[in-house]
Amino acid sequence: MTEIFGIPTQALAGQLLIGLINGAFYAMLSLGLAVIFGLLNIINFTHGAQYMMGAFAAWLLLSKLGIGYWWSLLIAPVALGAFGVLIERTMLSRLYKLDHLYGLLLTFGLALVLQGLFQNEYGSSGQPYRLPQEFAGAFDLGFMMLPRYRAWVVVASLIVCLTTWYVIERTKLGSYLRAATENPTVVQAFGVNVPRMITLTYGFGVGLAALAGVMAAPIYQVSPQMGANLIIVVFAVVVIGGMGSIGGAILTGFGLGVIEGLTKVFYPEASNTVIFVIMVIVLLIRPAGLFGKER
């Protein structure tokens, strides 16, 4: 068996795959956070709970209504996006002129409420979600077996992330969104309904979290704690990439997932803290993050 730095190639490739899969979810969740913060200036601590609700939506659709994975990829993000619109209109819209701390406290409290409701209803143990039949089996790469579903997760998340980046950075709609963060009064003077744009943007960010939850359901156990366990790492990813930076969220999410996977091979004891160590170093050198703008 071939080795690299004394590590079997198969073990190294396996950890790289795990890192890529984790990075795919880091990227999608941090992308949603970056979109919301970039336009609303709200640090959305509810994001982890919304990710969890997306996974539960897929599980409920399958177990209660017999609706499978593919329809869940559409229904869950739309339904949770509508829920996000309701939250923005009834709660967050009242906080835009206040300090960031109020939005953080509100979304943190809301996340605890949502997690508590699901835990009270479904308990703490995870619920299994059946792997879609189309993704049964694995690709034989010679040095390792690559599960089809995990390959799909990486490819699909890349498509979603790059499409979102393109829309925000390269289209007329994206230019309106970016302009609205700088001077909403001027943008509104051109006939753009800025409040509606803000509401839909928050709904879109929540929809991204729900989409990530649906994609995570066949890999991880669907449980009320799944978002809480992930959101702290995702916030570290966003800080490293730069708050509000779309490209930074994507690149940093995938990159840190790979670094975390490699750390599990070469120094397993540090795998749970390596992202936070990197965050501290980046903040000391560049407080705005790797791709953030200095203010």
Given for the second form:
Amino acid sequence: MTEIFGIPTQALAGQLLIGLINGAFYAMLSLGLAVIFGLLNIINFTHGAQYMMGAFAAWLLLSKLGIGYWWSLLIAPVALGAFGVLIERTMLSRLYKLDHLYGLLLTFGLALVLQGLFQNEYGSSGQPYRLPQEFAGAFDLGFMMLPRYRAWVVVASLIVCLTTWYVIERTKLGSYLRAATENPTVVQAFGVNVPRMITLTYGFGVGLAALAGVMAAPIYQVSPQMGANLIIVVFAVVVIGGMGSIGGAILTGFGLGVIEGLTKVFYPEASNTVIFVIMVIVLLIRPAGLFGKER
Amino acid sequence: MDAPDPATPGPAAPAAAAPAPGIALRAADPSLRTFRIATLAMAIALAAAPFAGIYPVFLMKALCFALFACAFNLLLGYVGLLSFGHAMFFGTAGYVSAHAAKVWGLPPELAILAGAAASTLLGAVTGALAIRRQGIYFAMITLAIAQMIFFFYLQAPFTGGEDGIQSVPRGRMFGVLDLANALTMYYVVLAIFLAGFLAVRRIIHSPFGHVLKAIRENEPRAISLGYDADQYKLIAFVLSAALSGVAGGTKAIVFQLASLTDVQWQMSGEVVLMTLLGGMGTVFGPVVGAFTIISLEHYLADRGQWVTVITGAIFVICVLAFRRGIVGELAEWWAKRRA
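The form predicted on its own done, now the form predicted in complex with the partner chain:
Below is the whole assembly, all chains and molecules, this chain first.
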């Protein structure tokens, strides 16, 4: 068996793949956080709970209604996006004139409520989600086996991230969005309905979290706590990347996932903490984050 | 509560004007006379509470959290910094105090001091890092650092992992007070709480405290007046960490246990909630908030996850409708009635 730095290639490639998968979720979630933060100036603490609800939606659709993976990919984000719109209209919209920290407190409370409700209903143990038939099996890459579903997750999340980046950075709609981030009053004066744009942006961000949840369902156990610990890591990812750029959020997400995977190979004890350690180092060198600007 | 004393240039009354610059709403600060009467009344009520049939262990738990919330409020209410990782100070002191009392055999007063010293040190390091960013970034950074500390304790051998440090001896305070006696323990905890509570009030009303409030209200202006804002923020952060450490160390001695519960992010959220519910930026608010939340948890203890749901719902209600908190709203109502 071939080795690199005394580590079998297969183990290394395996951990790299896991890192890439985790990175895909970090990227999608931090992207959603960045989009919401850009326009609403709110750090959406409920993001983890919304991701969890996306996974539960997929599981419920399959086990109760027999609706499969592909439809879930569409239904769960739309349904949760609508739920997000409801949250924005009834609660978040009352907070825009206040300090940003109230948004954090409110969404933290909401996350507790949602997580508690799901724990009451489904307990703390995870529910397995059956892998769709199409994804059974793996590609043989010669040096490792690549399970089809995992390959799909990496490719699909890349497509989702790049599409979002394209829409925001390269289309007319995106230009309105970026303009409203800079100066909502002026954009409103040009006849753009900014409040509706804010509402839809929040819905979109929540939908993105739900989409990540559906994609995570066959990989991780579907459990009420699946979002809570992930969201703290994603916060660190956001601090490292800085929320200035969409591309930065995507790059940081994938990059940190891979670094975390490599840490599991070379120094497993630190794999839980490596992202936080990187955050501390970045704060010391570039307080605004790798791609951020002070605001 | 009284209307603001003209002698104290503290925060002025109403916060109705829409965009508040800092998170803290300017709640009416009681005058020294009102404060003394209220504190005395609180001390007497607490001293008499065990004889009114209230379980001392419950009271001690509430007092530890009340001190923790007061320490947290020093930062949130008076400097406007929202730390989402304060459990790291509470929990660190718990582990160090428990370890000192059990393994090193230190008497309880030194064990608690050792715990507080550890939190102070941790506060100096994390504070220096976190104040490099402001607002929500500050909250996210403290949360992330606290999570890192959590994983460290989860893996470190001396913490006992999931089991925690159990059967910590309470020992004898100053060699004479036998803390195995529940009532003796209670009065020691009450004394520690009152000392901490008065220390917070003293800090807030010192010249140093007024600079903190100036930074909360308008940081660029405070800087232009020649105050090194970062220095002040860091000192406030360290003081808050130290007092949180006293609370955490005391709790470990009382319950003879230090565990992961006290370093988890949920605990950081809980202290935010206590302060928010009681009234941030008010001296008595955190105490009221802590007693309310601890009572709630006590009565809902056998209801499983409903505690989480209700805690979250209180958060939402507080933010949407009740931003001054219990004490803040009462003070406002009282000020209006007298006007």
